[in-house]
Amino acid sequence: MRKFKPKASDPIGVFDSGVGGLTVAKAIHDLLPSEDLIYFGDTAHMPYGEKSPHAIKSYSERIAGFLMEQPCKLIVIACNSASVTAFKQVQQILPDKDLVINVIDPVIEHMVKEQPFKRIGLIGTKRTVSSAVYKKKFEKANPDITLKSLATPLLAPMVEEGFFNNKISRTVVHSYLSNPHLNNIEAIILACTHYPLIIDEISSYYKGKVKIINSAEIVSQAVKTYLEERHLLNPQTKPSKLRFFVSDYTESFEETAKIFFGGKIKLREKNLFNE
């Protein structure tokens, strides 16, 4: 890939396996409304949490390549499974390895530096939990922190199908959170970017007794810091440009995107994998 120098006017690229990364894109848009965004949802292959490492790496590299062709001044891997599995591979195909941010390291740094909790819970996909990446990073950053992780594989597909903020999602969420493994935690990390869409159900279960850590908000702050340090904040005053791509059109994705960004979004189908 050819060398290039990022410009402040270049967009930020965000990708996920589906709608989950929209929580990150929306948090970035709210914090940095002058920034242009390009979002890619790999709906043809969601959820990544059930895919093999080889497949996730292949999908992520292809999407990152597409985003760099735009070109984007920064890529955000808005998916924990892809962040766990493909972060280093994406770094290797970029002109500069610093051009990509994952959704794990900012959360670890935030919890260690900003939060006093010692007993932390975590819910995520099978891929994220089985990797033990959060556990390893916490042990390295602060061995006094005890992390209790629970795989919750039904949640991401449930959200993708539009089942959130209703009786079905509440029942499934409460069933997972009542697992004894999560007893006596002080905070819980939502280690899947789909999960902020069911944060109301999670909050109703804990009733304010457990701090809920929304990674989307933390990652958006990391993006702002990255751009500030490199003098890449977009100075434009006109409305930002938002572009949405999916690898396979789904009505549920379009409806969820409209909830986040209003009813005037234009969803484009882009097949990166059979061209």
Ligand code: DGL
Given for the second form:
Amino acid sequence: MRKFKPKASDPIGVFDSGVGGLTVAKAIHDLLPSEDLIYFGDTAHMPYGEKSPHAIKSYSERIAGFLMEQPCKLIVIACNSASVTAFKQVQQILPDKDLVINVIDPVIEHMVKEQPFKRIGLIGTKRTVSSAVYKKKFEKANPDITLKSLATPLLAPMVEEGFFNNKISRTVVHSYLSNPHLNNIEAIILACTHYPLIIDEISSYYKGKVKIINSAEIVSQAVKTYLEERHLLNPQTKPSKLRFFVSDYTESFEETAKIFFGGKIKLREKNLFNE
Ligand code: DGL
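Beyond the form predicted on its own, can we have the form predicted in complex with the named molecule?
Every chain and every other molecule in the complex is listed next, the one we just looked at coming first.
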């Protein structure tokens, strides 16, 4: 593969199955407002959490290939289901494996180095939970930590459809969180990038008794450190460019993207898949 030298002026590429990765893109934009961003939401294949590893790998490779063609100086897999499944495959198709980061490793590092908790809960998609990737990484990083993981498969499609901050989302969230498997936890990891959109519902269940770990903020810090260490922070002073692509146009995606980025977003449909 040809040698690729990322430039500070190149955009950061961010992808997810749908709106979830917008929570990460927004956190990056807030922390690093000079960075240009290209976002890809694979709405045609949402939810990834229900797909086979084979399918998620092939979607992720294709999207990462598209982001690399732009080119992007860094690709953020802003999706836990794709991070647990396709991180290595994406690394392999890029000119340099360091050009991509996932949403899991920064969270593990944060929990182990910066938080005191030993009984940690986790909610995520079926794919994320059944992969046991978080569990294995915690066991390796600190065997004293006990992780209680629960698959909450209704939540991402619910958020994708625009159901958040309402009675239905509160009822569904409370019903999942009352599962006895999550009893006695000190902190809970939102291991799906859609879940920061229902953080109010989650907070209203725990009422401050359990620390809620929002990976979007942690990942944005990891992006900042990554760019600083490589002298790749964009020095521009003009407003940054934000571009949004989806594989299948949906109104709810556009509405949610506007909640995050205001009316200024222009959504483009891009079919990367010959299906
Ligand atoms: N936002 C994605 C994640 O973090 C997945 C939602 C889905 O497509 O199932 O896992």
